[in-house]
Amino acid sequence: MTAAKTARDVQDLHLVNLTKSYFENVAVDNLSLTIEAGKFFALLGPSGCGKTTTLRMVAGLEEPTSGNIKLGPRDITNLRPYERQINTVFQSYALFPHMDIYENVAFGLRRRKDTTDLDQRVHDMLKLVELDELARRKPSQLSGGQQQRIALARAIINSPDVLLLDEPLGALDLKLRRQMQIELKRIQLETGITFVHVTHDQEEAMTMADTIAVMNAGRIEQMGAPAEIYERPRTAFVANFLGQSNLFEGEIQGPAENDCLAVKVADQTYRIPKTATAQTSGRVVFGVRPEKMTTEDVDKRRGEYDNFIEGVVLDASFTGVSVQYLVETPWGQELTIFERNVDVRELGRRGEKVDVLWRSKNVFVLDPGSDINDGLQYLGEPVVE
Amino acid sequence: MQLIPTSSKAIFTQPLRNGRSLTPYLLLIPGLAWLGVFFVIPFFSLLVTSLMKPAGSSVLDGYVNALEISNYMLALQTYWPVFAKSLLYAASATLLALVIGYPLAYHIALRGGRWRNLMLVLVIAPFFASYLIRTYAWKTILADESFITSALNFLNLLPQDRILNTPLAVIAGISYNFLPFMILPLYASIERIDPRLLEASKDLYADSNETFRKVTLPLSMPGVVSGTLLTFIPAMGDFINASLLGSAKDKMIGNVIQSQFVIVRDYPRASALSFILMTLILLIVFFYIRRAGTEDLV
Ligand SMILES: Nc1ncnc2c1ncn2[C@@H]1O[C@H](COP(=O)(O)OP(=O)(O)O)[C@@H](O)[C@H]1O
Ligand SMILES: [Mg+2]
């Protein structure tokens, strides 16, 4: 399997100015991106942002309104689904109910008349997903997790150039989902097939993908390695949708010590690293992740950090490994702080005054003109659609 | 995680079952009474009649109870060619209805869009006219000087130069009259197929042709089985089409039974023929369902 894959040179998948509209509703809006061959690529975004539509266009199940899809140098935009070396793992699994597991898995090879060693290959594939003993069962006799693995086997036995997975774990319970995430990652590494994995679960995207593209309202907001887009989000949507963020809006005052810029928020001054932005003046939006902030008794350790806010505790919840604080700033903004539970300490009480502290090197700066509330509506959205 | 006290669960696992209600059994009574009066009693009366023998030398003397098994032998001996012909006509008509009905049901179910309901109404629209009137209409449609007959004759497609009073007319009439019974179950089973399965098939390298043969058709088999049965069973006993559209040579077993009952008044023979027909249909249906239930049809 692995050998077969490396022998054929796999190709990058290019989406070029891809647009799909349903009447006046634009589902995918002039989307361009390149998905590197052999990588685990995650398309992450809230429900209705156009992920499924994008995948369906790549699979050939939906015709783009405009734009192109290329596999390497070859334009595949107008090929029929069965003419593309691309397979899909459907969210509903879509296993053929009238065929047993074996025939489901053999379906693609039989249609392509690629039946040398068919029996061997089907059994190898069933072994890869650890369900060989169920070959003669019907799909309805399998559990959700097993069906999901058969759907996967049925697709990858064809060694496609690209495997599309549309929220493949969406219907599984949390425990099984975590288990399947590891399994999927293993199979991707073993087969070397390019995986395009659609999900609205940011944790899933971050644990599995080599590259994440965050999608919003039919466009790509930001694309990059998980750590990169987490630590350096460029838009408020990414900052709020991928994890949580405390975002501030201020006016650049000018240079400050240690390669920083001084920024005035309300009537206080904060420092942001010069390297984080090309801006040297005007309005700026910057942010700090909740786990990079800490709380302390007023005026106790201000010297160790180059930024502080004296705020009022609104809420403190103890989760064991961490404490989540909600603190109100003097200008009425609510900050979220995740504090690691390193030392046994008394919880901050409601209404108590505290210092919120952070270091400027942990600050990220958003693109100019960002709206700090963008993407907040998805906070606490249920994980399963 | 133990947020719900275990005691509260126990309350819900205890079913509320105090005093079995008689209501379900009472509700069955009308149905059972109906079946008894209109099926069980006639069934046994038919059975008894089929074994009677003549009371005297004339039909007018009536019949007396007996155990004349020979009624069956004689009926079979005399009429087995008619049984064979009925079987052939009914099977041909069923096949014709399937060939015409499947594409129709397929298109209504998968391509119908917002016209779907209208098309379904059109499918059952013929039922608004009586069976007899519809069949008389076919007499006109298939008449020797009709447009259809002339056109087919012009193309030299009719071996006997006519349609009316040939087996073709009988088969066409039966197909037409029972077509809705074919289309509706087919429609129901095709409409139920998950369109995502058809997409999955295309995704897995099957073109439209193979998708139809490997996915759509096998998944619509329940509709094919019930549609063919709903057409075949009444077709087998039909006598209207044969008597209005066929010649004397095209009579089906239904015509024979009808004339034995109503004209000849040989009640034992007519009853024996009815029983043979019923048994024949039951056997055919049994073997057909057995076969359709296996994988070979898939
Ligand atoms: N067949 C369709 N007809 C009309 N609108 C559609 C259709 N499919 C998707 N849409 C719309 O396109 C947008 C994107 O949908 P989708 O790609 O399914 O989002 P996602 O998979 O990210 O949840 C949604 O607003 C949805 O309502
Ligand atoms: Mg979707």
Given for the second form:
Amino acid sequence: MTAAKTARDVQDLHLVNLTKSYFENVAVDNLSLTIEAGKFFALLGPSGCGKTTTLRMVAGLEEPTSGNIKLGPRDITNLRPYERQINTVFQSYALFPHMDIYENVAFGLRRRKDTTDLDQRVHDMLKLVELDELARRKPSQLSGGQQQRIALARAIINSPDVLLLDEPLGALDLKLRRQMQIELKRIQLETGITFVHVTHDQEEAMTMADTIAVMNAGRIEQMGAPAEIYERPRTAFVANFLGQSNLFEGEIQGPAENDCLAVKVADQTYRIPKTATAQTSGRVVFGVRPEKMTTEDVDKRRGEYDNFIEGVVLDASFTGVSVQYLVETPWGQELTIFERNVDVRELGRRGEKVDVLWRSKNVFVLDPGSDINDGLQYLGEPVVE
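Which structure goes with the form predicted on its own, now that we have seen the form predicted in complex with its partner chain?
For this one, just the chain is written down, with no partner chains and no other molecules.
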């Protein structure tokens, strides 16, 4: 395929001390990161965190207040958008309604007067997005998902070094969005182009990206592989934004058995793994994901779980794949627990006393000084149920 690239053909994208200010408002704050060539990279964060502004600066649609953008060793900060070998796919698709699908895809090549093997290249692109048989239809005759794939084909045929995706699936319904997540990842792997995907949707980022950078207030809170960030968030914002978390604040009392530390929360003691923190004393904030907790009888499972709380069920909701419990602890904190394979008749447990159990190996510990309430306003939907 003539438009396909491999990781050897493209170069790393570098953002160096990138800042964008609007009067006194700092949208992007001294951002530095490297996006590896040929990878699927996601900028994830809530509205107003600076992710779209970052993308627009990379595209050349916004001028940085300070800092540099480099593609390999080449500084592209002051280049016009069409000089950057970077294309953008927007949520709105932006297809030309008077042109058929073939001409939409061919548009960029015709404009650049790059028409060698044009017919073959256009059909190769349409085959890549599995829409070759619709070449002569107009955009209005296609579904939203098909239009999005045509927008991708039109961008990819120009063989960009980097493809920017600005919330491209936001206008699609849930089922179609999930189908397109799989399609986007397939296309990225087949072409070898570096994809930079901006989204506030956790599931999109977790499903497609090789690397996720979670943004907050113009800065990156944490960056890494999806599983790493989900299983070991370092800040309360990341823990609360990416999925849901039950966070606890306590004082380390000293070592406990099985390479754990004993932590006092209210008047109860819990265990956290020594390997999860460099701290050996003082205040600590730790957390457990809701799906790593259970409400089974502690006497029946005591040998399997080394942490438990006696609580009261405040609410129980059937979500399709699990039951979500809201449980109040003796000190008034509300915990969320996801239970699979629960009889829907269990929804009648409101007001009942239950044991909430979890294993110390499933505990993550936040950076020292973390604010347990940071990010609660963005409390995420479950990524893993």
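Heads up, when I say rigid core I mean the largest set of C-alphas that superpose within 1.5 Å between the two forms. Note that this is a predicted model, so its numbers are computed, not measured. Positions refer to the first chain, counted from 1.
Undergrad: Rigid-part assignment between the two forms: does M125 fall in the same part as V58?
TA: Different rigid parts: V58 and M125 move separately between the two forms.
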